[in-house]
Each structure stands twice: as structure tokens, then as C-alpha cells.
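To begin, one chain is listed below as C-alpha cells, in the form predicted alone.
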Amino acid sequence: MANRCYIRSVAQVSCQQPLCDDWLSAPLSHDGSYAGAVEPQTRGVISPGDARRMGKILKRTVCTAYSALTSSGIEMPDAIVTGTGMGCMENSEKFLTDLVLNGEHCLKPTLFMQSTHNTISSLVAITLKCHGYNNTYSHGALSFDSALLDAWLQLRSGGIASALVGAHDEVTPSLARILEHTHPEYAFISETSMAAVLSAEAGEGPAVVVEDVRMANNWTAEDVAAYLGDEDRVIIAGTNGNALNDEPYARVLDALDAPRTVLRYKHVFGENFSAPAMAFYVGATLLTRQAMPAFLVEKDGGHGAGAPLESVTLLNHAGLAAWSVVRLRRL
């Protein structure tokens, strides 16, 4: 593998301000368990026809997707990669819905059409003309970094030059009360939105790189943490402050031979099958922007607060042994 995998942009959609970075200074704080994706603005993007016709998620996807390529100043990208855990929840439930209460009779082929999985990333071909490769992972909450894989071994072998890499998740008020059953590990429930687009040569600004990805689906705690190496030194994890989440992430931190500054970023942008991708997000922009803001720091494991940062780690946790190690440096 030759060839290098360059972050030229993201952008997010989520229960922060839209389609900007304004949450590095003045993050929003939300009350609950549960909070909605704060929704962007469509016009200029989507026309008004097109927008009545979609879902929330679907005009977050082709607005975050409009917006990464935008700043990215790929116009086409040869692939389009996409992670969901659940999918156009929205319209999924609607439809069945809708089946309840009229049976087979006067069901709208729209909201049928527009609630698979993969609705997600053919919007935005379609939107875009795309006639590349189009593949969507729905893998729980290992769903993005699958995508990401994906992409990555793609770029790095010179099988494509660019790809526009998302995830996406909506989580309606209902979605909401049974995942507070299902997952009583969450602490935080929101939506996630996020778009990355990749490429195989650098463009204009600080180059950022995705230096690697892991996914093992068999690790101990011990097999992640000797997987870390010194050049490990800032961490971004899935904390949430929640024992039955956190648990495997202490396990890992305790078993290193050395301590590591800890970032999290769930307190802020929240839990779903999606979550993971804004680690991917944050970790990109804290890079590109030389910030490491006081609120993300969970654990001060020596790095100093003017001392240059280099490089990051995710590392996303999901299921009884199933992991995910992400590595993104500045060059």
C-alpha cells in the first residue's frame, strides 16, 4: 500500500450547531437522556420540492455530504461509503405504521422506498450523479468504522482516488425509549450525521491523514492494549460516564505501560449505532485546528496544553469483544 489517505474535509449534523465547529468554543448543553439533532439549513442545497419528499436523515446526508465536498473541493468522488446502525428510522416507522392501520391498502410508495438502509447513500449518488462504487455497512455500532475500512484499503491500494465517507443515524423519540431498555449502557441518546471525504492526495491547508484501521472482533482488553504502541499518547474514547460502557475502556488504559491523555466526545454529541463517526469527526478537527478544548479532556496524561498535537487514536469499543483502533496523524 503506497499511497497515503488524506482527510480533505468533514462536516456534521448533529444535537451541536450544524455544519460547523462552533461547538469547540461554545458547546451546547442538552437536559435528558435524549436530544435531537439540531437540523440544518436545507435552502441552497435541497431544492423545496425535493426536501418535502425527505426524510430528517436524508437531508442531513446530502447537506453534510454537499458541505464536506464543498470544503473538500473534490466536486466527484470515485466512491461513496456509508455507515447506519438503523437506517431512515423515521419513515421505517411511518410505513409500518401506516401497514397497522390500513393494512395492504393506500400505503405510500414513498415512504417504502426511502426507509431501507442503503436509501441513504443512493440519495446522495443520485444527488451527486455518481455512478462509482456505492456500498452501505450496517454493522451496529462498528457500522462506520466498517465503512471507513473500507474506503481506506481502497485509497491506500490505488483502487480509487476519493471517496465521500458518512454515518448516519436518526433516532426518533420512540427509537429513543426502547434504546434506553436495549442499551443500558448509553448514557447520552442523540443523532449523528457526519461526512468525510478522503483522498489520496493532500489538498490546501494542514494535512491530516488516516494512518490506520484496525477492527478485531475477538480482542481481550490486553490484545487492544498491546496493540497501542508509545506513538499512542492521545486517546479519543467512547466514554460516557457510564460504568456498563466505560468498563472495557478502563481495562484497556489500566493494562498500558504508560499513562495517555484521554479525550471523550460523547457528552457532547451523544450515543447511537452512529457515535463512533464523530469521534472521527472530532479527532479530524482537533488536528487540522491545533485545539484540545478543556471539556474533552477526561484523562491529563502529561501532553501539555501549548505542546503541538500530532496525532490521535480512536479507539471504539462494541459488543462482548469487538474493537475498533483508528489512527489520524497531522503531517
The other form holds:
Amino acid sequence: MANRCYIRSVAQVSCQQPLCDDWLSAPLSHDGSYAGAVEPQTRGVISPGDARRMGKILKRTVCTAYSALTSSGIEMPDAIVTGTGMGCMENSEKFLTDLVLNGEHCLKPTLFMQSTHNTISSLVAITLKCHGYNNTYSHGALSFDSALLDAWLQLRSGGIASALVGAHDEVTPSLARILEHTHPEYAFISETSMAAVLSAEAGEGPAVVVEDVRMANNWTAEDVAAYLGDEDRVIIAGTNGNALNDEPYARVLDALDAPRTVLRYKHVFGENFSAPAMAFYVGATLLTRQAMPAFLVEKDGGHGAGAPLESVTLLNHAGLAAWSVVRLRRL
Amino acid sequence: MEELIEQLKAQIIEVLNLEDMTPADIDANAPLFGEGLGLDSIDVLELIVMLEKEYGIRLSNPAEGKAIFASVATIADYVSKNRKK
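Here we have the form predicted alone; I need the corresponding form predicted in complex with its partner chain.
Full assembly next; the chain just shown is listed first.
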């Protein structure tokens, strides 16, 4: 029998107040189509000597990892698995700008070393002195789901007993301008840093498990609908109010034979390649807190106010026929 | 020389991202590595790039590095004798 995969903790840095759940009761609202992350306090987490070499995404990553590990009671995970669409974008921009302006002779070594995608996951390992499994997935909007699937399979099979799984993407103003053209399906662009500690053993407090992780790159809306069962009563979808983005989700929901309660999160946390990680964060938080704030509800499918929230299903469309379905359940 | 030392201090703070420091916090004669600012080998690489970019100096002999980067004063002395711009 496969092991269970418990969510021991989650932590986020985004355009909401960082490293807390204040967004549940008082979400920050942002005007315009782009908002950067609210930076966390690094003092006490990262030494000034280390912080001076870190770009913003690395500081956010260390802070979310530290927060999630502290909350979980697990100091040293067996594995660190990370998803990122664009990696250390700010450092990459600086490095390439130097390359254009100064040629190849005056390139800064720190920007070179800390501009790759797997810098993020490796920096956490170096900070923790974790010599376990370390992997980075960079698969666009399926980056987080890929990392989650990797950790979930290893936990279920008993290969590891715990994992720090996260997704991190920074969006510089210049990248935001590019994304507005290359991704017309976006509505509100922001930045994401999310860390979760998964374990084969339950911790203290409510037990929430990752019951299923499924990705496919050849699914029609009917295939997705067929995979969703009667138990998928509350769905956290990647809808954002933009018809270009929402149409595939509408086709899936139309193909279902019974109404479902649909929640959304991108209007609160914004969009980028790591945004689906925030659906995971929101789902885990709602199940733990037994909360369902009205501003998340896109469609009321009959889940009664105050009724126990037993499970949520994360539905993520990653373009064309690429989909992911993640089931979270409170035991 | 004093003007060059002050300029180098400001450049070191900027290049190494020493956010909490001002030029007045850096003793020109204090060791840059180990004690003093506590810089390391990656910082040396950053300083080598800075010397080439700002002063046109290309260090051809790595063995000279230890003496050149001993302190801000030794860097200033080397720059004043070898600068190309």
C-alpha cells in the first residue's frame, strides 16, 4: 500500500502580505495589469553577508523555504524539488545587459552564477546543507505540477520520507511588458514564491493529503471532465476573467454532469508560470482553516455556507491540450 | 591618492552590494579578506572585473592578486600606477 503524502505546511511570498494568511480576511487589491511581490523581511533569516549576493527571487525562496520548514517541524527534508518557469530573471537581465553594453570581458561572476534556473533549488540546499535529492523543473505553467508529481511519486513509493516542494518566479517590469504581448490570455501579472513541506507522516494539526497528481498534454475538455469524479465538488480553477484563458475551463465545466463549486485565485495572487503553485497553497490553506472566503467563489455549485470542506481539486490549463489535476483532501 | 581611495570605497560598496555600509565605514588600511570586510574569492573576481571596467586594468599575473587586494590602500596604489583610463 502506498504511503500517504501529507501537506505539513505551506508558505508564500506574492503580491499579498508575505509569509502569512492575511489575504484570507483582508486581501490587498492592486490596480493595473501588473504588481510586484511584497518583499518579506529577510533579517533573522538570511545573514547580510549572504543576502548581498542574492537577487530578489533567491531571498524570497529562502524565506518561504525557511517559513515552511519551521512550521512543519521538519528541519531537513529528504528532497528539494522546485518548479520555475523563468528562473532568476532579474539576474539574467542584468547579466545580458552587461553583455550587450560591455562585451564579454567585464561580466560579473555573481550574476553569471546566480542567473540559472537551478540556482534557486541549489541555493536552498546549500543554505540547509541538504545533500539529498535536488531537482528543478522548468516546464512553463506545468513547472510546479511537475515538481509536485516528482515528490509525490517518491513519497508514495517510500523513496523519501519528506520533501520541500516549491515554485518560484519573479517578473521584472520589462518581462511583464513582454508577457502582456506573448500571453494575451493573462489578466493580472504578478510574482510567486511558494514553498510546501510534504511528508509521509502526519504532523500536528489538521491532516491534509495530496491524494492525486495527474498531468496530461493531450487532453480534450471532455477527457478532463471524464477524469473528474463525483468527489470533485469544489474546484480551484485557473480562471482569470479573460475569455482567452477561461474558455477551456468553461468547456470542462460544461461537460460535467453535476454543478460544482468553482473557486478562483489569480485575481488575488496574479499570474506567472508559477501561479498554479498558489492554487496548491490556497487549497491547502482552505482545507486546513475550513474557510471559503466569498471573494474566491466564482461559481456556487451548492456547497453550503459553513459546510465542511473535505476536498478541493486544482484544475490547471497550461495551454493547448496540457492540463493538470491535483486532488487535496482533509482526513 | 585620497580622492582615488574614496572613489574605490564607493565602487567596492556598489559592486559588492554592501548595502549597509558607507565609505566612512571602510578603513583604507584594514584587510579586505578574512578580517575587516570579510570578503571572499568571489568578491575578488568581482573586484577584478571592476578594475578592468573602471580603470582599464587587466590582471595578467594571478600571483599578484593577494598583494594588490590586501586593502583599499594597496588597490589604490596599484590602480594609480597601472590605470589605462
